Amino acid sequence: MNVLVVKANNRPASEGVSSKMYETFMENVEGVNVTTYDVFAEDMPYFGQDLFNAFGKVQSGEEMTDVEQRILAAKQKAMDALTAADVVVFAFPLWNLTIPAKLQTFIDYVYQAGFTFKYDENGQLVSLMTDKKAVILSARGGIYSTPEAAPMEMAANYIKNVVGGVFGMEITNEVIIEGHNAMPAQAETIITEGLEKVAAVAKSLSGVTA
């Protein structure tokens, strides 16, 4: 099996809990082949007008500029990590109620219709990765789990709601810790205790066919 980790935080674990939540996991799987894309150390260019002008030049055969081949090539890298992977893990920070730039930016790469999702002759929209699963390890300090704040939670969510409703992959787990920043008196036991979770989820997933 195929476990590609997507890391999407470039705090030190002391630091950052997605990044502890990250190590956990990487400690305690075993049996599986694990890449790790890590997007704060790849190179990758943002989405933009560079990509749009780069395909034009693939097609017109014009001389591409360094940022347009470098952003096709990382595109191109995104969408080969993700063909590869039959299981996807994704641990990621809630950061000011989004996800961080550089994970905005390797959906941006591999949400493309014909890859990821299709249109039907009807319109309705085709899921494409219906063969891969997903796994959803997030840490926000701030309590969003209420219904009061809830709809302002916009990390944890996208990502569901794109890998899980538009690619069509099957999330099988989600470990969420929060409220550590919010509640300090409770951090380590809310920390430590979402981290027995993440190492369970690994442990689910060594050894076992997808």
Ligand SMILES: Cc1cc2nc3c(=O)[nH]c(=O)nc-3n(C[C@H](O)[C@H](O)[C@H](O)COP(=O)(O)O)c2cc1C
The other form holds:
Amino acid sequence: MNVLVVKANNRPASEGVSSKMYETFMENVEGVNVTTYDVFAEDMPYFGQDLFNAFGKVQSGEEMTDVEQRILAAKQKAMDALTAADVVVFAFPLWNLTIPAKLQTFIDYVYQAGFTFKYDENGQLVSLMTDKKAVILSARGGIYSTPEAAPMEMAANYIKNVVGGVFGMEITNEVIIEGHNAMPAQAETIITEGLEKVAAVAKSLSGVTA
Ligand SMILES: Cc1cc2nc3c(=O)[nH]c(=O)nc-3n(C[C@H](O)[C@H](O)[C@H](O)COP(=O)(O)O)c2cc1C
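Form predicted alone already given; the form predicted in complex with the ligand follows:
Now the full complex is given, and it begins with the chain already shown.
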């Protein structure tokens, strides 16, 4: 079984709680092929006209600029990583109510008609990644699990809508660590309990064959 871990925080694990979730997952998973796609370490030009120009030049054979070559290669690398995975683990923080921009760029690279979804003859969206499973690992300093605050949360909600709702992956596990900034007195307990859940998820994947 191939596990792809999309790591979306470059803060050290001693500071970033979602970095610690990534580290805990990696320390506890074994017996499967694990690959990390580190969005902060990859060369990932922002999605936009450079990519569309590059597509045009693939057709025309015209020479590409440096950024056009880089974005085309980066997009292909992200798509290949997803294709090879049976399970995709997303480890990310809530920053400013949403995901880090580098993770957004990863999503932009793989969110493509004909690759992760398509439209059928009736115009209905058809998910193309239904053979894959996804695991959500996310941390947020405030509390967003209450009915009033949940709609403001656009990190875990966004990733779940994309990979579950559009791509069709089965979300098998979700570990959210939340409230450690809002409730500093309980922070240690909240984080410790969350990391135990991350370790349990990693162990549950260990040695499982696809
Ligand atoms: C740049 C930045 C923006 C943040 N924005 C929010 C936010 O909008 N809401 C919130 O509850 N916590 C926010 N936090 C706190 C994080 O959610 C908290 O640190 C959590 O553990 C996830 O980030 P981390 O993995 O980097 O620690 C923010 C933290 C940083 C560093």
